[in-house]
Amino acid sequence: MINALRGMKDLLLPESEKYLYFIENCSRIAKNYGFEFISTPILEESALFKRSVGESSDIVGKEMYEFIDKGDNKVCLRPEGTAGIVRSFIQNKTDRTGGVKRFFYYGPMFRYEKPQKGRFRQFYQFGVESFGVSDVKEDAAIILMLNEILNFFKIKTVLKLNSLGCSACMPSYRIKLVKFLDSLDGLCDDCMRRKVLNPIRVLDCKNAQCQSLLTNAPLLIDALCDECKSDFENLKSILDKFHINYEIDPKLVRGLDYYSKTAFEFVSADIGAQSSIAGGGRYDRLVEILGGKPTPAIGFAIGVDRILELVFLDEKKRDGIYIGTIEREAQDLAFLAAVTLRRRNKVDIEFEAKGLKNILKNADKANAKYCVCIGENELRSGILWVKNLDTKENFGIKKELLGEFTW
């Protein structure tokens, strides 16, 4: 028997129903904020992620599903969504048209990491990206949207907030941080690599020993330039106005190299240890880094697999029509009835002839609102037997009137 690859799983009921419910409502909320759907390829050139996500990230350093294709191209399965959307934004010359563009997306991502509860090698994300607005009100709107999504699903979270500065304040802070890191002994191998490639990423290390060594590390939030300070204060003021509770986390740097200024995460204690289930930030230089016209941008992504553990569906109301046959000769009429009814209704049909008791049992199992049963009497009279499974009422409908009845 051939099984799914390690760290990858089938999406089956009830998770598949939760997934659709989650995506439909996230999409609805995103559209209310003026975002439109975009879909980008699962497979991209590896260089896209190395230039955007950054060599210092664990994604590029350890986790990419990377290979050489038959055209001798170095490609990989996408490990995150933002880089592909920025690539599309540039390739389709959207960066040249000016104005504001807002997109939402969802789908599978891939990272070769150790599978564990809530973390898989193929996983799903829902995310949004906004291009063309540098005003911090857009940062606030993005956070408010994500907060609205989490509130819709009644998920309890804490918002962590930080500013990562910009090209004006980062260089002097980087020098100060590197000097501090050079004075330490005992940093893990990953931190030694990050110290060279992108030292601020050291602050994000999950190694307990490294965190103990970083207790007195200089913090970027204390070295912000006037513009970054002003933006951060304005952001906090807007969140306060809308009663969005948050905690300042000066060591929050996110896991990707392209972030600047606003960085945020929503964490929840309801999935075990307090852990991030959604987050994002501003990346004003990424479009330019990938060869496009300088364009301010901000976005977020939600880890769908982890959040589905916290999503609960309301009890489903009965819906649709179940058609069953008692006589084999009735199957043609049952099929014709299903085709007619499917123009306006959800219809399940059972082609194997069964007794009425079994047909009603299967209709109940399918959570149908109506059960239509066709046997010898129905074939002879042309009047089909119907039962409303909510009210338990039985009645007949002429086969010619099936499409006109309000089910």
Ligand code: HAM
Contents of the next structure:
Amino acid sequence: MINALRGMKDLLLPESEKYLYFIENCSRIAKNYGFEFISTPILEESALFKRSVGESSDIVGKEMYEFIDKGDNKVCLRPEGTAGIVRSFIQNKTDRTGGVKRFFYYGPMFRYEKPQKGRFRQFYQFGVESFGVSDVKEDAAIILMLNEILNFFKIKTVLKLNSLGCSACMPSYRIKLVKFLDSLDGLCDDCMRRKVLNPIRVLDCKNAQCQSLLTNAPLLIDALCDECKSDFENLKSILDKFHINYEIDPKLVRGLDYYSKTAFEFVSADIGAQSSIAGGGRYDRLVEILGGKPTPAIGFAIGVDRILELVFLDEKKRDGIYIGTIEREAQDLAFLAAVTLRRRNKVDIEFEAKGLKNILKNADKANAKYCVCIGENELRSGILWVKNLDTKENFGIKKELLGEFTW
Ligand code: HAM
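Same protein, different state: after the form predicted alone, show the form predicted together with histidyl-adenosine monophosphate.
Below is the entire complex, every chain and molecule, led by the chain shown above.
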């Protein structure tokens, strides 16, 4: 008996149906906002994530599914989607053509984390990435879109917002922060590592002792340059105009190193300790860091697994045709009928059923609108027995006329 690996699971009904419903509606909303679908490989060179997500992040430091392939390449199952899309954006020379490009994507991501409720080693994200717009209206549009998605599924969340500054204000703040961190005694080992690699990551350490030491830490939001300050004010005023509630969280730094300026997370009180449903932000330096032409960019990703438990499917209308046969001799006719009907309808088929009662029960379970039964009588007469499961009426249809009937 071989089981799925720890932290990985099969998506079965009803989750699999919710997954499709969720992705279909996110895709529809993203297209309304001018985003096009992109799909990038699940396997990438490890260096891509080291240079983008960053050495100080837990993702690169501890969680990568990394191995050497048969060609001696150091490769990695993608832990997130942004880096691969930036790689593709540069590789396909889209950075050279200028203009604006907006992508949406979905699929599995892999992080070797300790599995628990809402935290898996293979999980699914739906995300968007927008390239070429530095105006803060793009930040607002992205947050409005994410808000629209959450509203569509009637999911209650709190939006946490912060600004992480830019290359003008970040370096001097960093010096101030490191000076403060150096004065502390008792930071955890992770924070000691982060202090060297990316000191702002210390701010969102989950360790209670570190948090108590950080009470008086200097905050980036107080050290923003004029441009970052005015961008942040503009963003807040657009969100206010559209009645989007938010909380400013000066310690929200996100777990990935590539962010600058706007950073945000939507959290929910309804899903347990792993409360972050979606997160994102600006990453204006990343295209350049990965070898492309400097291009402003912003995006987000939703943790689909976490959201599915909050997604409820509408009571579905009956749909399609359920064909059942009892006698072996009826199978050819049933098969032919299914092939004909499938040109325009959804058709389920059951061979060697246990009797009419059973066929009707299974048709009901499959939520079919019509049940067609083919037995001895039908074979002889060429007239098939049909029941409309909505109206409960039954009637006969000549086998030659199956394709003409409006089901
Ligand atoms: P992230 O915050 O690392 O951001 O992940 C986004 C979302 O993925 C989280 O809010 C969470 O819902 C979900 N998630 C993360 N790890 C797990 C896990 N182990 N199990 C289940 N769900 C998980 C990013 O990945 C960025 N690439 C987002 C982004 C796009 N920023 C700019 N563009």
